[in-house]
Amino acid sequence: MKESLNAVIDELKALRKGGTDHVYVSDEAMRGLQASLASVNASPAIDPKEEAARALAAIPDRIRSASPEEFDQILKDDPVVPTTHKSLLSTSPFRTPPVVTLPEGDKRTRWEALKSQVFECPVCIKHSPERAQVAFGFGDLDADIFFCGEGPGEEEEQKGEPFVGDAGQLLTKMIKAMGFDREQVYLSNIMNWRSLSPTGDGKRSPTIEEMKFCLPYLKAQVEIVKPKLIVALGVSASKGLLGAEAFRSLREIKGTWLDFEGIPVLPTYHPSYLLRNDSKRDKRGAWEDLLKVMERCEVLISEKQRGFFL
């Protein structure tokens, strides 16, 4: 049994120094590997929890971020993809994104009943910490601008409501440099919960497999308010939009007008990501993206806002 598992645990290693960092564990999986590694290793100074989050922490993207369909052709093209990866994805509940019909009637109608699915999707609402809101988009429905943030924090899911933290004061103060107030600008994010650390202990990214099953209820929002354009904030908000493979660091993108759903899209730093970094450079990298979104829309800019400063 140690040497079965210890090759196993090899094998994910030395997928994970390919570059991939999450996973989805079932918690059917998870329970099976910390039986397991109890079983070999005694040692009270290792938990079988962190070891079985460490083992399971790669799967390839390519099959990770697969679609039902897709995983089904790699396992006709490749059929050593090793049993591990295929009882992960078999299991998943994420595999089946879920089907969004907006009823008719106006913007309003329309998107309470979609935030009403939200609200009752059970994938959504078993994959939020204990005590949490599902999370859902604010702001005008006819909004020219769409923030689409990573996933809700803490503070985000007690009030319901995206932004509202440290980040999310921040972002507000952007917003109203630019001229507009926070009600007058749309806000979502790609994800309608917080993805924890296997450990539970901690926020996560999330996995490209979570993003594309909430991608569908993004999709609708967008759909509902039209905007003229989206601000991607961050990495997996970036990725989420664009797809997994649509560049390596957002650097690459950042600043750059691409394209969702035929509306064009500008990559740009997290408000998180400019608590944390006290660059110069990169927070007045934020603004000039934040002006070409001002030039975008049409927008009348002051020498006051071209000299901003955040």
Given for the second form:
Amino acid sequence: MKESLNAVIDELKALRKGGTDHVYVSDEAMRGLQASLASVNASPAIDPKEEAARALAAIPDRIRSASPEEFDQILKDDPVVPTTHKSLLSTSPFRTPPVVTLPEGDKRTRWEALKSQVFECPVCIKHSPERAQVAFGFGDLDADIFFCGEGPGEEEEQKGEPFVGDAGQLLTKMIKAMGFDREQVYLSNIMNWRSLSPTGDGKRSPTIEEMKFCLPYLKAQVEIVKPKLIVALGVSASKGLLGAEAFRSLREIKGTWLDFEGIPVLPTYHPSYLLRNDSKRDKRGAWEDLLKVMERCEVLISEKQRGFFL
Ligand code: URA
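Same protein, different condition: the form predicted on its own was shown, now please give the form predicted in complex with ligand URA.
Starting with the chain above, the whole complex follows.
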């Protein structure tokens, strides 16, 4: 029963991630959900891993994302901060994001050095399942367009390349429709590993804390490639790049030029959302964002390209 409720919650989260803020629930479905909830509440089986993840998630962002120095200051200013926050956070491996220092040299030399640092990152290794590869970027180091996703899925972890699963295949088709090969753009992710649900049996959205940990690696890739622009695919990529407080729903900022470290960022739908959601309007919406990208890169756009998904 708990699994089916979790499946409903995961689906709702996925919809929200894709920008949906309302769903219709029939009276009958609502009664079914209430009955399921009552039966779960009647026999609460406490999973310690879930409990720990919940406790960590309940810590306010201001405290969770504070540096050790900021945290000490928060404790001084606000003695009511529960000390459990401190002990929970002090055990969190994400408290100290990596420091990246790129060597002198050409783009390839700097990129290879960064890749080695990521592959040797103990936190990334610890969070990548056995036999999976720590994920890193792929593509042209001189690309104008930098696509940023959330994090690897199972297939990406196996292959060690971003966007090779179903969502990746759709993204590759979209890139082709723009007139490029995937080798002519740069593809990467906010996360270098797949965030698993507390029970370890499914993917979940990464936490702000996890994304903040991995961000220096993404930032360094942007610094090496120096793209003309970044396309942020979905909610996590947009939050990771722009900050958790930058928006409430992706629809608020989708298709709007924003900024990451001086580089224009265009948030749009994640291809996995487009795969799940058969709305022609959203597909056209995503395509219109890619037309904006082509315009900004001064790519010639044919009439046929302008008319896709109409
Ligand atoms: N989804 C992502 O966000 N990134 C990938 O690399 C694959 C799927």
